[in-house]
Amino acid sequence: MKVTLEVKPRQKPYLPIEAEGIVPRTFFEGTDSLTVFRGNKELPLEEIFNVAIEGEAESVDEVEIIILGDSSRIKRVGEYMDGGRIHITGDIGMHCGNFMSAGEIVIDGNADAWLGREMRGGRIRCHGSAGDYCAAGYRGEKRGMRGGTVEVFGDAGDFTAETLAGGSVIIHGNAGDLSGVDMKEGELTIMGDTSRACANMSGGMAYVHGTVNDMIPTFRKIGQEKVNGEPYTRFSGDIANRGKGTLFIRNYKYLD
């Protein structure tokens, strides 16, 4: 089943949508009173979308969900998604892929804040950057992130992995400051800079491939070894937390 979802001009384009009912199980199962919120009215689907669906689907995980047009004030499209794909060609609004357990989204733009929030499995794949709060838990959530996989292939904001407690979050690019911050199990990888990053660690993995600015001071220094036949620095920590995370640097700086 192909659902072709196009975003209809709007007069007020920066009104956001709520849309947490687009997730392929919701055409699967069929629905004929599907809606969304734009600010605090609720409206049928197709007032905001053209909507076009083509063939069946045996499972949820043949529904594909296409969405065209200028969605980037659409938020929490994918929430609680349990299979199928969802295909975004442009830019995404915050909570997308909230509380996901299975299936894939593909942004082809940049996704907003809190991308992937306390996804429990699958995989989302942004080709642009993402906001604060990338596979993070929501402010005051112990457990963020607890499985499947983010991968950013552009920059990622502040709080990037905040209390990560599972899974894989790949930032190919640049990520903000604080990434990894109170970090339980999972397993962080920043190709490109960051700043204190994993802060409170307490568990799990982590590679920075860049810089590490204001580099936290209560990690201990195990020695040299080598990733991938580089030089990097494996720390343990961070001790303020009588943790027991695994970090690997390629190059940091402690606060001047």
Given for the second form:
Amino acid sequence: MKVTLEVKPRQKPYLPIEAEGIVPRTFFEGTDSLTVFRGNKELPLEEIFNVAIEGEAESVDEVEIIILGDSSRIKRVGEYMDGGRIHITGDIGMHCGNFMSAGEIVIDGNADAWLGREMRGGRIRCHGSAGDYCAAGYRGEKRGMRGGTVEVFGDAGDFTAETLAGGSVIIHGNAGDLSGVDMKEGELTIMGDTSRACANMSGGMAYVHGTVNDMIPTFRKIGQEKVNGEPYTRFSGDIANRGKGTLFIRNYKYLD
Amino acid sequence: MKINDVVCPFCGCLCDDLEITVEHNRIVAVDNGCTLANAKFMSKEQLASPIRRTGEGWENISYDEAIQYTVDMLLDADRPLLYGWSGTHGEAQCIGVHVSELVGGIIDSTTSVCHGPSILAIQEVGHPGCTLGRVKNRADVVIYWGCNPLEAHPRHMSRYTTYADGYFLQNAFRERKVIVVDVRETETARVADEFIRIKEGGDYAVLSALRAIVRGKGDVVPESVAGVSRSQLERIVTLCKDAKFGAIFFGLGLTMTRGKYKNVRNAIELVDELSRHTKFTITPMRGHWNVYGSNEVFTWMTGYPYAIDFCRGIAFYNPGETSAIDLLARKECDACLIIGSDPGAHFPRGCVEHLAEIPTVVIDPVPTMTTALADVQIPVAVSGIDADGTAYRMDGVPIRVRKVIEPTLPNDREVLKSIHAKMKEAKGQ
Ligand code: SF4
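Same protein, different form: I have the form predicted on its own, so give me the form predicted together with its partner chain.
Then the entire complex follows, led off by the chain already shown.
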């Protein structure tokens, strides 16, 4: 089954649309009255999108949703997704793929903040850049993302993989400040630069293939090790937090 | 007529020992207060009636018209923002929550631009706090981190710390050690026993280093951390560990600099670590007199302390998304009611521009910078001067602010009540 949702122009284009109903399961189970919210107004899906559904599906995994047009202010697409595929051809708003447990989301453009928040499983690939709190947790929550994979081909914002507690996060560009802060488990890979990586981590593993600026001063230097034949410094910490995490860093600078 | 024990409705200290002299329903003298208090009590330029913007300027309108305008504006909007609240009393904040819920809007207080990060940190790791009275009577080490009480909370040091007598201290002034941590040498730093000067953006690193040293793992810490030598950090840790009772106060230098709430979290975790050796507490230096009250009221009514989104009928909370600055900067709201705050004076430019574009109503006694962005302003009595109500001090102690002169205008509570009643009527409830 192929579901094509084309975003219509809106009178107030900046007001966010909350569309947690846009997940493969909704279309697999059939929808006559799917609604989305523009602020406090509940609207039929058709008022925001041109909707076209082709074909049938035997299981949720056979459902593919394609989102066309300016979806940069559409929030919560793919929330609690448990199978199937969502392909976003432009940018996507906040909270895309919150809590998803299976399936795949592909974003051709950029993703706004909280991409894959508290994700449990499945896969997100973002070909542009991601905002702050990519693959992170929620306010006050001790554990964030617990499983699955988030891969960002551009840059990611601040607090990437905050409170990471499982799964893997790969940022091909640079990550912002405090990436991997408070992480507990799982694996974070940053191909470019970041700053203050993995502050207060208690466990898990991180690789930074570029430079960590303002390196947190409470990681214990274990020594030089080779990663793919290149020399890296291995750290363990965060000692301030009785942490047992491991960091492999190509270059680092302290704020001294 | 002299009135004793008046509460000052200006900063989070909520000093309750002012003496006000009133003649012919006018305040003529203020004693015991600081200069900020004097300015607040003696200001005179209240608006006399609600005003509405016309093509060329402003026209006076009646309270009924102004309230009707506000109700229509809120009901027409898809995502209205109700912002401010720290300059009004708790009873009015309560009605504000009811109005927000009824209209399906977002309610946020000035917390989101001052100590919001402190609350986010507290939600992660808790709050080892205490009352100011306890600090006054017991603390022999006081740390001011990223705040300048001598200028922002002028009587904090004389009422609660450095210059105050302490019941359990023989000679409080001599026995109390004051440590100031800041990026520049402030007035407060000059009276401190120990001043730690940190490079900008280095608070987090210094806090981490202190935690490691307290744990006896100082060997991992480099010689210098963000401009502070390891030997000074070690000296501070010894001072703290030797304290009988330590109190940390922190301000926007910690909450609004790089890392924001993670800085505060690190500070709380330092307190946690120190409390394995002695007694330590931590308190945010709340700015507006009743900003803490907004958090208390919102929390017991909605479950969340600020930035609460009622658009979907239930409370949703996510500062960064549902906080005023972010909503305005991203143009995600389409009407705004402002009460007890002056965002026109201190919000970033993009936010102010959006406020000017959307319909905005201000409830405030005096013309402010925000008036310039508004379509309607409704003047009200001033809480603590000609209106009474409940406020929360920076340590969470509720204090009733009094009315010292008779009002000539309705107060926030009354105006909001009429808005709420009219709105219910319009919704057929
Ligand atoms: S310190 Fe604050 S509460 Fe006390 S008198 Fe001055 S302004 Fe008022």
